[in-house]
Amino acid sequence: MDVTEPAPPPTRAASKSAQTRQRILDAAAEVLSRKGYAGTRLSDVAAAAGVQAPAIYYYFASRDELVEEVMWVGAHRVRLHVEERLAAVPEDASPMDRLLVAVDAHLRYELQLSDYATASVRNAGHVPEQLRVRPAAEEALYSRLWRDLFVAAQQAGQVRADLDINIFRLLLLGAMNWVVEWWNPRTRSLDELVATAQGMVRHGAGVA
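Since we only have the sequence so far, can you give its structure as a single chain, in the form predicted alone?
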(Lines of atoms letter the chains of each structure in order from A and count residues from 1; the text may use other names and numbers.)
(Lines give C-alpha, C1' and ligand atoms only; values in the text may rest on other atoms or scores of the structure.)
Protein backbone atom coordinates (compact mmCIF):
# COMPACT_ATOMS: atom_id res chain seq x y z
CA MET A 1 0.00 0.00 0.00
CA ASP A 2 1.05 3.58 -0.49
CA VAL A 3 2.63 5.24 2.50
CA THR A 4 2.93 8.99 2.65
CA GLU A 5 6.31 9.86 3.97
CA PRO A 6 6.55 12.70 6.46
CA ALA A 7 7.76 16.01 5.15
CA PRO A 8 11.45 16.57 5.81
CA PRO A 9 12.29 19.02 8.57
CA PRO A 10 13.16 22.55 7.46
CA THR A 11 16.79 23.09 6.68
CA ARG A 12 18.89 25.38 8.81
CA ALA A 13 18.96 27.89 5.95
CA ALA A 14 15.17 27.83 5.60
CA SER A 15 14.76 28.27 9.35
CA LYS A 16 17.16 31.20 9.39
CA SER A 17 15.33 32.77 6.45
CA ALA A 18 11.99 32.45 8.25
CA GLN A 19 13.49 34.03 11.37
CA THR A 20 14.85 36.95 9.36
CA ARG A 21 11.49 37.48 7.69
CA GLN A 22 9.82 37.50 11.11
CA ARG A 23 12.36 40.02 12.44
CA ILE A 24 11.62 42.30 9.51
CA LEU A 25 7.87 42.00 10.09
CA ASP A 26 8.25 42.67 13.82
CA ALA A 27 10.41 45.70 13.11
CA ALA A 28 7.96 47.02 10.52
CA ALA A 29 5.08 46.68 13.00
CA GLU A 30 7.02 48.62 15.62
CA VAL A 31 8.01 51.40 13.20
CA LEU A 32 4.55 51.58 11.61
CA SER A 33 2.87 51.77 15.02
CA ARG A 34 5.05 54.76 15.97
CA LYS A 35 5.58 56.66 12.73
CA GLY A 36 2.52 55.78 10.68
CA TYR A 37 2.33 54.89 7.01
CA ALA A 38 3.71 58.18 5.68
CA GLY A 39 6.64 58.17 8.10
CA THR A 40 7.66 54.53 7.76
CA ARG A 41 10.89 54.13 5.79
CA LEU A 42 12.53 50.85 4.89
CA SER A 43 15.81 52.15 6.26
CA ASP A 44 14.18 52.50 9.70
CA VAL A 45 12.71 49.01 9.44
CA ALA A 46 16.07 47.57 8.40
CA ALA A 47 17.85 49.26 11.28
CA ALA A 48 15.30 47.94 13.78
CA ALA A 49 15.53 44.43 12.28
CA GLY A 50 19.31 44.41 12.14
CA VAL A 51 19.51 43.88 8.38
CA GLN A 52 20.59 45.91 5.38
CA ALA A 53 17.70 47.74 3.70
CA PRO A 54 18.10 45.94 0.32
CA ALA A 55 17.69 42.59 2.13
CA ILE A 56 14.05 43.44 2.78
CA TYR A 57 13.30 43.04 -0.92
CA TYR A 58 14.25 39.38 -0.71
CA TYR A 59 11.18 38.84 1.48
CA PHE A 60 8.82 41.61 0.37
CA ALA A 61 8.56 43.01 -3.15
CA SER A 62 7.88 46.55 -1.97
CA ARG A 63 7.34 48.77 1.05
CA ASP A 64 3.60 48.56 0.45
CA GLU A 65 3.65 44.75 0.44
CA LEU A 66 5.42 44.83 3.81
CA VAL A 67 2.91 47.32 5.21
CA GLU A 68 -0.02 45.25 3.93
CA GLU A 69 1.35 42.14 5.65
CA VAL A 70 1.74 43.99 8.96
CA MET A 71 -1.82 45.30 8.70
CA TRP A 72 -3.20 41.83 7.95
CA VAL A 73 -1.22 40.17 10.74
CA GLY A 74 -2.48 42.82 13.18
CA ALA A 75 -6.12 42.20 12.31
CA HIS A 76 -5.64 38.42 12.24
CA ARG A 77 -3.82 38.10 15.54
CA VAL A 78 -6.21 40.23 17.57
CA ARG A 79 -9.08 38.04 16.34
CA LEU A 80 -7.23 34.87 17.26
CA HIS A 81 -6.31 36.27 20.67
CA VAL A 82 -9.90 37.17 21.52
CA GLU A 83 -11.12 33.79 20.25
CA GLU A 84 -8.55 32.01 22.44
CA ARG A 85 -9.59 34.00 25.50
CA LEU A 86 -13.25 33.22 24.83
CA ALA A 87 -12.48 29.52 24.37
CA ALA A 88 -10.96 29.48 27.87
CA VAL A 89 -14.10 30.94 29.48
CA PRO A 90 -16.01 28.40 31.62
CA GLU A 91 -18.97 26.81 29.84
CA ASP A 92 -21.41 28.18 32.40
CA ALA A 93 -20.34 31.79 31.81
CA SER A 94 -23.17 34.06 30.77
CA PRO A 95 -23.25 35.78 27.36
CA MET A 96 -22.65 39.10 29.13
CA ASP A 97 -19.59 37.65 30.87
CA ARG A 98 -18.26 36.56 27.49
CA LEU A 99 -18.75 40.06 26.13
CA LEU A 100 -16.79 41.53 29.03
CA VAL A 101 -13.99 39.00 28.51
CA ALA A 102 -13.81 40.05 24.85
CA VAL A 103 -13.51 43.71 25.85
CA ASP A 104 -10.68 42.86 28.24
CA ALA A 105 -8.88 40.70 25.66
CA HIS A 106 -9.15 43.28 22.88
CA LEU A 107 -7.83 46.20 24.91
CA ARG A 108 -4.97 44.32 26.56
CA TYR A 109 -3.82 42.84 23.28
CA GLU A 110 -4.02 46.16 21.47
CA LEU A 111 -2.26 48.22 24.14
CA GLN A 112 0.06 45.80 25.89
CA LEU A 113 0.85 42.80 23.74
CA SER A 114 1.06 43.74 20.07
CA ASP A 115 2.70 46.39 17.91
CA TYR A 116 0.86 44.69 15.03
CA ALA A 117 -2.58 45.48 16.40
CA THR A 118 -1.58 49.08 17.15
CA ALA A 119 -0.09 49.50 13.68
CA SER A 120 -3.18 48.02 12.04
CA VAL A 121 -5.63 50.19 13.96
CA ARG A 122 -3.59 53.38 13.78
CA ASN A 123 -3.02 53.21 10.02
CA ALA A 124 -6.30 51.75 8.77
CA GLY A 125 -7.48 55.09 7.40
CA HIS A 126 -4.12 56.23 6.03
CA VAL A 127 -2.89 53.48 3.72
CA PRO A 128 -3.83 53.30 0.02
CA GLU A 129 -7.10 51.53 -0.69
CA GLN A 130 -5.45 48.53 -2.31
CA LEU A 131 -3.60 47.79 0.91
CA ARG A 132 -6.89 47.59 2.82
CA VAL A 133 -8.40 44.64 0.93
CA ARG A 134 -6.77 41.73 2.82
CA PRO A 135 -6.87 43.38 6.26
CA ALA A 136 -10.49 44.45 5.72
CA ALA A 137 -11.52 40.86 5.02
CA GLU A 138 -9.95 39.80 8.31
CA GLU A 139 -11.59 42.70 10.13
CA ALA A 140 -14.96 41.58 8.77
CA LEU A 141 -14.46 38.17 10.41
CA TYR A 142 -13.62 39.89 13.68
CA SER A 143 -16.65 42.14 13.43
CA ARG A 144 -18.87 39.08 13.00
CA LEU A 145 -17.38 37.57 16.14
CA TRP A 146 -18.55 40.64 18.08
CA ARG A 147 -21.93 40.58 16.37
CA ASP A 148 -22.44 37.00 17.50
CA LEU A 149 -21.48 37.91 21.08
CA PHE A 150 -24.04 40.71 21.16
CA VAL A 151 -26.75 38.59 19.51
CA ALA A 152 -26.25 35.85 22.11
CA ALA A 153 -26.43 38.35 24.97
CA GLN A 154 -29.55 39.98 23.55
CA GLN A 155 -31.27 36.63 23.02
CA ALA A 156 -30.43 35.71 26.62
CA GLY A 157 -32.12 38.88 27.84
CA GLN A 158 -28.85 40.39 29.08
CA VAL A 159 -28.73 43.13 26.45
CA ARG A 160 -31.71 45.46 25.98
CA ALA A 161 -34.17 44.25 23.38
CA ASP A 162 -34.58 47.79 21.99
CA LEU A 163 -30.83 48.28 21.45
CA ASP A 164 -29.53 48.39 17.88
CA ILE A 165 -26.66 46.00 18.50
CA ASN A 166 -25.04 46.70 15.13
CA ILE A 167 -24.68 50.40 15.92
CA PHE A 168 -23.57 49.74 19.50
CA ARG A 169 -21.04 47.14 18.34
CA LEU A 170 -19.48 49.53 15.83
CA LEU A 171 -19.40 52.35 18.38
CA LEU A 172 -17.72 50.08 20.92
CA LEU A 173 -15.08 48.78 18.51
CA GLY A 174 -14.40 52.30 17.27
CA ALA A 175 -13.95 53.59 20.81
CA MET A 176 -11.67 50.72 21.81
CA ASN A 177 -9.56 51.08 18.67
CA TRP A 178 -9.18 54.82 19.17
CA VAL A 179 -7.68 54.25 22.62
CA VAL A 180 -4.25 53.74 21.02
CA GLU A 181 -4.26 57.43 20.12
CA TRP A 182 -4.85 58.88 23.58
CA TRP A 183 -4.24 56.36 26.37
CA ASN A 184 -1.40 57.31 28.68
CA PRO A 185 -0.47 54.65 31.26
CA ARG A 186 1.00 57.36 33.48
CA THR A 187 -2.43 58.86 34.08
CA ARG A 188 -4.74 55.83 33.89
CA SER A 189 -3.86 52.21 34.44
CA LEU A 190 -4.82 49.59 31.90
CA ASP A 191 -7.00 47.93 34.54
CA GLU A 192 -8.95 51.18 34.99
CA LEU A 193 -9.34 51.55 31.24
CA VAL A 194 -10.62 47.99 30.83
CA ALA A 195 -13.04 48.36 33.74
CA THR A 196 -14.46 51.58 32.25
CA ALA A 197 -14.95 49.98 28.84
CA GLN A 198 -16.63 46.98 30.44
CA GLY A 199 -18.89 49.39 32.34
CA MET A 200 -19.90 50.99 29.03
CA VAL A 201 -21.10 47.59 27.86
CA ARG A 202 -22.68 46.47 31.11
CA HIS A 203 -24.55 49.71 31.81
CA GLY A 204 -24.92 51.07 28.29
CA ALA A 205 -26.19 47.91 26.65
CA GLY A 206 -27.17 45.69 29.55
CA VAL A 207 -30.59 45.29 31.08
CA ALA A 208 -30.97 47.38 34.22
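Let me have the form predicted in complex with a further copy of the same chain next, following on from the form predicted alone.
Next comes a single chain, given without company.
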Protein backbone atom coordinates (compact mmCIF):
# COMPACT_ATOMS: atom_id res chain seq x y z
CA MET A 1 0.00 0.00 0.00
CA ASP A 2 2.51 2.55 1.12
CA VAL A 3 5.11 3.56 -1.31
CA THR A 4 7.73 2.87 1.28
CA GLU A 5 8.28 -0.72 2.23
CA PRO A 6 7.40 -1.45 5.87
CA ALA A 7 10.76 -0.13 6.96
CA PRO A 8 12.95 -3.15 6.36
CA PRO A 9 14.54 -4.03 9.66
CA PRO A 10 18.29 -3.80 9.87
CA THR A 11 17.91 -5.33 6.45
CA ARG A 12 20.17 -8.27 6.44
CA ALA A 13 20.58 -10.01 3.12
CA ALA A 14 17.11 -11.50 2.84
CA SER A 15 15.24 -11.28 6.07
CA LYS A 16 13.02 -14.16 6.97
CA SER A 17 10.07 -11.88 6.47
CA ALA A 18 11.03 -10.95 2.93
CA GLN A 19 11.52 -14.60 2.13
CA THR A 20 8.02 -15.43 3.30
CA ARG A 21 6.54 -12.64 1.26
CA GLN A 22 8.44 -13.98 -1.70
CA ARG A 23 7.21 -17.50 -1.10
CA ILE A 24 3.63 -16.27 -1.06
CA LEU A 25 4.13 -14.32 -4.25
CA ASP A 26 5.74 -17.27 -5.98
CA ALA A 27 2.92 -19.52 -4.87
CA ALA A 28 0.37 -17.05 -6.17
CA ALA A 29 2.13 -16.89 -9.53
CA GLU A 30 2.20 -20.65 -9.75
CA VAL A 31 -1.46 -21.15 -8.89
CA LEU A 32 -2.56 -18.24 -11.04
CA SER A 33 -0.64 -19.50 -14.04
CA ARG A 34 -2.25 -22.88 -13.69
CA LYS A 35 -5.79 -22.17 -12.57
CA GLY A 36 -6.43 -18.65 -13.73
CA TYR A 37 -7.96 -15.77 -11.84
CA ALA A 38 -11.35 -17.37 -11.35
CA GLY A 39 -9.92 -20.63 -10.12
CA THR A 40 -7.34 -19.26 -7.73
CA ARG A 41 -8.29 -19.70 -4.07
CA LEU A 42 -6.38 -17.81 -1.45
CA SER A 43 -6.29 -21.05 0.46
CA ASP A 44 -4.51 -22.76 -2.45
CA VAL A 45 -1.93 -20.04 -2.51
CA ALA A 46 -1.46 -20.30 1.23
CA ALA A 47 -1.08 -24.06 1.07
CA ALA A 48 1.47 -23.79 -1.73
CA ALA A 49 3.40 -21.25 0.29
CA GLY A 50 3.24 -23.28 3.46
CA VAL A 51 1.25 -20.84 5.57
CA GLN A 52 -2.31 -20.32 6.67
CA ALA A 53 -4.47 -18.08 4.51
CA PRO A 54 -4.68 -15.15 6.93
CA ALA A 55 -0.91 -14.87 6.98
CA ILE A 56 -1.15 -13.52 3.46
CA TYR A 57 -2.80 -10.43 4.85
CA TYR A 58 0.27 -9.56 6.76
CA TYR A 59 2.00 -8.94 3.44
CA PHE A 60 -0.81 -8.01 1.07
CA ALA A 61 -3.84 -5.89 1.69
CA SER A 62 -6.17 -8.10 -0.31
CA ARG A 63 -6.41 -10.94 -2.76
CA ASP A 64 -6.57 -8.48 -5.61
CA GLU A 65 -3.48 -6.65 -4.52
CA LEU A 66 -1.62 -9.93 -4.51
CA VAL A 67 -2.87 -10.76 -7.97
CA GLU A 68 -1.99 -7.34 -9.27
CA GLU A 69 1.55 -7.67 -8.02
CA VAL A 70 1.98 -11.03 -9.72
CA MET A 71 0.68 -9.62 -12.97
CA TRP A 72 2.95 -6.64 -12.80
CA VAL A 73 6.02 -8.64 -11.93
CA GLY A 74 5.24 -10.97 -14.82
CA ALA A 75 4.93 -8.22 -17.38
CA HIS A 76 7.94 -6.43 -15.98
CA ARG A 77 10.26 -9.39 -15.98
CA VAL A 78 9.45 -10.50 -19.49
CA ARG A 79 10.36 -7.08 -20.72
CA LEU A 80 13.58 -7.00 -18.71
CA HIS A 81 14.55 -10.43 -19.92
CA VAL A 82 13.99 -9.59 -23.56
CA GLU A 83 15.83 -6.31 -23.15
CA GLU A 84 18.78 -8.08 -21.59
CA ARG A 85 18.95 -10.61 -24.35
CA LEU A 86 18.77 -7.83 -26.91
CA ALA A 87 21.50 -5.91 -25.15
CA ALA A 88 23.75 -8.91 -25.53
CA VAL A 89 23.27 -9.12 -29.28
CA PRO A 90 26.49 -8.29 -31.19
CA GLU A 91 26.75 -4.83 -32.63
CA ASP A 92 26.82 -6.04 -36.19
CA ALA A 93 23.59 -8.01 -35.95
CA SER A 94 20.85 -6.97 -38.34
CA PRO A 95 17.45 -5.69 -37.24
CA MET A 96 15.95 -8.99 -38.35
CA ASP A 97 18.45 -10.86 -36.21
CA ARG A 98 17.36 -8.79 -33.25
CA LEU A 99 13.73 -9.56 -33.96
CA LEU A 100 14.47 -13.26 -33.96
CA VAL A 101 16.37 -13.00 -30.70
CA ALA A 102 13.37 -11.27 -29.17
CA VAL A 103 11.11 -14.10 -30.30
CA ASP A 104 13.46 -16.62 -28.78
CA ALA A 105 13.76 -14.70 -25.52
CA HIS A 106 10.03 -14.14 -25.17
CA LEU A 107 9.08 -17.75 -25.72
CA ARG A 108 11.79 -19.27 -23.57
CA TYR A 109 11.11 -16.93 -20.71
CA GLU A 110 7.40 -17.47 -20.82
CA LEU A 111 7.56 -21.22 -21.01
CA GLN A 112 10.57 -22.12 -18.98
CA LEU A 113 11.48 -19.47 -16.58
CA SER A 114 8.50 -17.77 -15.18
CA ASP A 115 5.18 -18.62 -13.69
CA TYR A 116 4.80 -14.89 -13.34
CA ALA A 117 4.96 -14.36 -17.07
CA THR A 118 2.49 -17.13 -17.71
CA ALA A 119 0.13 -15.86 -15.06
CA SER A 120 0.39 -12.38 -16.47
CA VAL A 121 -0.34 -13.42 -20.01
CA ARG A 122 -3.12 -15.82 -19.28
CA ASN A 123 -5.02 -13.55 -16.97
CA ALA A 124 -4.46 -10.14 -18.50
CA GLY A 125 -7.91 -10.09 -20.00
CA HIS A 126 -9.68 -11.76 -17.12
CA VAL A 127 -8.98 -9.72 -14.04
CA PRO A 128 -11.19 -6.79 -13.01
CA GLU A 129 -10.41 -3.48 -14.65
CA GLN A 130 -8.73 -1.86 -11.67
CA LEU A 131 -6.08 -4.56 -11.53
CA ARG A 132 -5.00 -3.83 -15.06
CA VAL A 133 -3.77 -0.32 -14.61
CA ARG A 134 -0.28 -0.96 -13.31
CA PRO A 135 0.43 -4.04 -15.45
CA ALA A 136 -0.93 -2.21 -18.48
CA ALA A 137 1.77 0.42 -18.15
CA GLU A 138 4.39 -2.32 -18.35
CA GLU A 139 2.72 -3.85 -21.35
CA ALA A 140 2.73 -0.52 -23.11
CA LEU A 141 6.47 -0.34 -22.70
CA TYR A 142 6.80 -3.85 -23.98
CA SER A 143 4.65 -3.06 -26.98
CA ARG A 144 6.87 -0.17 -27.80
CA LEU A 145 9.93 -2.36 -27.64
CA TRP A 146 8.44 -4.66 -30.25
CA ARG A 147 7.21 -1.81 -32.36
CA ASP A 148 10.72 -0.39 -32.46
CA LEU A 149 12.15 -3.74 -33.49
CA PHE A 150 9.70 -3.99 -36.36
CA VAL A 151 10.17 -0.41 -37.46
CA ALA A 152 13.91 -0.85 -37.54
CA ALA A 153 13.62 -4.06 -39.54
CA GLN A 154 11.24 -2.52 -41.99
CA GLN A 155 13.37 0.58 -42.45
CA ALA A 156 16.38 -1.61 -43.05
CA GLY A 157 14.44 -3.28 -45.81
CA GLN A 158 14.36 -6.61 -44.02
CA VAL A 159 10.61 -6.56 -43.62
CA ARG A 160 8.32 -6.13 -46.60
CA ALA A 161 7.49 -2.49 -47.09
CA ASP A 162 3.83 -3.18 -47.66
CA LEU A 163 3.37 -5.13 -44.45
CA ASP A 164 1.24 -3.59 -41.71
CA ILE A 165 3.72 -4.12 -38.93
CA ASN A 166 1.28 -3.10 -36.22
CA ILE A 167 -1.17 -5.80 -37.07
CA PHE A 168 1.58 -8.30 -37.73
CA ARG A 169 3.17 -7.51 -34.38
CA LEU A 170 -0.10 -8.07 -32.54
CA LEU A 171 -0.70 -11.32 -34.37
CA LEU A 172 2.80 -12.50 -33.53
CA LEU A 173 2.53 -11.63 -29.85
CA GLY A 174 -0.84 -13.35 -29.82
CA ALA A 175 0.63 -16.49 -31.33
CA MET A 176 3.38 -16.47 -28.72
CA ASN A 177 1.11 -15.68 -25.81
CA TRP A 178 -1.40 -18.32 -26.75
CA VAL A 179 1.36 -20.89 -26.55
CA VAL A 180 0.82 -21.08 -22.81
CA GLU A 181 -2.64 -22.49 -23.53
CA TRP A 182 -1.42 -25.52 -25.42
CA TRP A 183 2.25 -26.00 -24.74
CA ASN A 184 3.23 -29.31 -23.25
CA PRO A 185 6.96 -29.64 -22.70
CA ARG A 186 6.67 -33.40 -22.70
CA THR A 187 5.31 -33.71 -26.21
CA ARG A 188 7.27 -31.07 -28.05
CA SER A 189 10.70 -29.57 -28.00
CA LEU A 190 11.06 -25.94 -27.12
CA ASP A 191 13.79 -25.56 -29.72
CA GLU A 192 11.42 -26.57 -32.48
CA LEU A 193 8.78 -24.20 -31.24
CA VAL A 194 11.22 -21.32 -31.20
CA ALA A 195 12.51 -22.19 -34.65
CA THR A 196 8.99 -22.37 -36.07
CA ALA A 197 7.99 -19.06 -34.54
CA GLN A 198 11.14 -17.46 -35.87
CA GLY A 199 10.36 -18.85 -39.28
CA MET A 200 6.92 -17.31 -39.03
CA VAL A 201 8.62 -13.95 -38.66
CA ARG A 202 11.49 -14.44 -41.09
CA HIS A 203 9.30 -15.70 -43.89
CA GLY A 204 5.98 -14.20 -42.87
CA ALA A 205 7.28 -10.69 -42.50
CA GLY A 206 10.69 -10.79 -44.13
CA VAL A 207 11.35 -9.85 -47.72
CA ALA A 208 11.10 -12.71 -50.15
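So that the term is clear: the rigid core is the largest set of C-alpha atoms that superpose within 1.5 Å between two forms. Numbering follows the first chain given and starts at 1. Quantities reported herein were computed from a predicted structural model and do not represent experimental measurements.
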Legend entry - Per-residue C-alpha change between the two forms, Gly199, threshold 2 Å, rigid core fit: no
Legend entry - After superposing on the core, C-alpha shift for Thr187 between the two forms in angstrom: 2.8
